[in-house]
Amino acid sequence: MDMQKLQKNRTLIKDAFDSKKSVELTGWVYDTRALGKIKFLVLRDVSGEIQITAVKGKVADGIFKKLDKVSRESVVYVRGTLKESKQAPGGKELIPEKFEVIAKAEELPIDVSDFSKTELPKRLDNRFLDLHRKRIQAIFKIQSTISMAFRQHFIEKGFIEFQPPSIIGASSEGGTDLFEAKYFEKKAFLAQSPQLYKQMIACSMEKAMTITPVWRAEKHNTIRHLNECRQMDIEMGFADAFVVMKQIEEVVQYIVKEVIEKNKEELELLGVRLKIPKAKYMTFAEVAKLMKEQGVHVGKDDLSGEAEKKLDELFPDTIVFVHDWPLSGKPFYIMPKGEKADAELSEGFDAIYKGMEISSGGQRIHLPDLLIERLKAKGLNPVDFKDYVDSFRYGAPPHGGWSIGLERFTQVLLGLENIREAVMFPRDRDRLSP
């Protein structure tokens, strides 16, 4: 078949429906049924589903033979004039004139249909035909939007998109959670996080932003968890938390009202009805405070899954701010208060939204001296982080920054159960494949 012809010609069926000539369509199989000498073929593409109506003696033969023998999820080619039909998906069905079979599909190990009741890693396993059920093309469209629009937002605000390496020579943020790696005669490993290239973007440039892959080697197995994710990261020069704060609140808002209004179908395949949230901003210690008369449990320096849970129902469509966070919940780079080595307290903050965290982030340090503080703190040797630590001797602007999980984000939004949904083809510890 001439590709370059049929893309010439081809109709999408979302458009055919308002053609009132022969049009030709390409897709998937989606279901066939019979009725005597009535065959019925649900055809399927990107952008919708349309009946295709052949009655014996009307349409040629071969066409009527081939119809009764093509499997579900073949591609095929057909062409054909549409007619009103009551009974027809969309009000309308379309007689062939010409079917032809351009790849046959042979026995699904998988059920694709929207109602299969198939579990997760079994899905996962046959992930290029899961990817055919429009439930689960509904969840990457608007999770497209949601990228798309995280980076409209700040481009048009002047911020400079940025692409950090993915192999680096020592750890972005401590530990030891790292996948090692090669790299000729040196031993290299797998980003963590573009935090440390971000930071000198910033203190040149003022504003950078990417969405990159990260990869943590954490031996977890959670619901919220991934080895692989892609983060939507800013860095801001001349800012604090609370400047880096009000970013989150409005690119949020705006990336939940471009899904409102472009996903329209997407969110009611769904079943999720959003609504653009409001902010509120507490302090850790008010927080502790706070779920202490829920009877929820916080810890010294962290917030329960618990405590993230109780937020959204207390405050429903909010994204709660929560800073001035414990120093010792916080990475080396978060400036202490105060500018003090020794403080307790930090300008770090969580943002949680629909019951979970969806971005860490605050000011940097951009003073070198208190940044070996700060590292031999954490038990990390500056000497390990020269390059980044000398980053910041000639003329650094206090600045912060913070990033939000894709996939996390995408979960949260749409309240997937699990994480894994709002990958394509997820990577964690025991999935390598497909």
Ligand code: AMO
Given for the second form:
Amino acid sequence: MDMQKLQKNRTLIKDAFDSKKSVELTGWVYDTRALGKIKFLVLRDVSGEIQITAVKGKVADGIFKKLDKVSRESVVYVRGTLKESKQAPGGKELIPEKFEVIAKAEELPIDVSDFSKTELPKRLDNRFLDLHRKRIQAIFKIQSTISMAFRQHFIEKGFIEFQPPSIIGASSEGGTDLFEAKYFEKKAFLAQSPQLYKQMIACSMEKAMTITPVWRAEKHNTIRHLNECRQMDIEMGFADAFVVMKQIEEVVQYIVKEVIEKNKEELELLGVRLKIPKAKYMTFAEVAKLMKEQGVHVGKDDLSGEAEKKLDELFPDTIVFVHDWPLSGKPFYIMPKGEKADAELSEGFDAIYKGMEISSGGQRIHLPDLLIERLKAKGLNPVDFKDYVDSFRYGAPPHGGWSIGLERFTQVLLGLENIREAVMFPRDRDRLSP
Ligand code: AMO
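Form predicted together with ligand AMO, following the form predicted on its own:
In what comes next, the whole complex appears, and the chain from above leads the way.
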């Protein structure tokens, strides 16, 4: 089959319905049925589905014979004309004039019908096939709107998009959750975040954004963590925690507005109703007090999952910014309150939305001596961070930023049980393929 000609001549199913002339369609066979002298085939492509109807004697014999013999999910080409039909989905059916199987599907390892009950691990083993499903496609169409809206919003505000390195020489978040790699004769790591690089960029180009993969060697399998995820990050010069929290508020509102406008069908299919969120600002101490009143446990320097859920219950459709976070609960690069290395509180925050942390960030330390002190306090060796520390010696303004996890945000927005639903090919403790 001539693919160049096909690309030129074929129509997407959703656009075919209005056509008065004969149309050329390609897609995947969703279902076939035979009722004696009449046969049906439901064809799907990424835009929609259409019923193809063949009545014995009214279409070519070859087509009539073949129509219900094609296996599900086979790729087919069909040329035909539309006809009004009350029973057909969309009110029209296609009467085929030419029908060809482009690629026959073998026996399917999982059920990919709309009623599929196949469990997530099995679906992920066969993700390439799981991606044939409308529901699954809806999640990723929405995710595509999310990342596009994020990029668009910040580019329009004068941010530059940067590409950080994925191979790094020392931890960027502290801790031990690093994947080690061999880099010639040196030891290297997969980036845990673009943190140190975005700070250097904010100190030269002021406003920077990126959407980039990061790797976390966290050993535990949870429903909200991946070992490889994508982060949507910004960093700004001349900014404190409040300047950058406002940026989250605005971008999340813009993203939700875009999803509501651009993904009506997908939201309906997933049964998700969205409202543009409000914002609420609270200190960590205020949240701790409120949770105590509610009888909910809060960690010493972190919020429990239970507390995050409670915040959503108390403040629905609201991004809750929890600032003045205890310094001990934040990474080495977060500015201590009052620029004092031994402060109790920090200029760091978390943003909680729909019962889960979607982002963390804060004002950073731009003072080399203070940074060295904080590295030591966290048990890290300043020598490993020499280039990073030195970058603040030659004209570094106060700056701040944050990161929103793309998959985490998708999970939260769509109310997905497991974050693996929000990534096409998840990497977790046990999964390295497909
Ligand atoms: P943090 O580690 O809190 O901060 O990550 C920021 C956001 O990224 C997402 N995220 C994850 N999503 C899925 N699986 C994971 N294992 C995972 N880890 C993080 C979450 C989280 O809120 N450099 C700082 C941010 C900054 O200060 O700019 C950082 O990486 O949505």
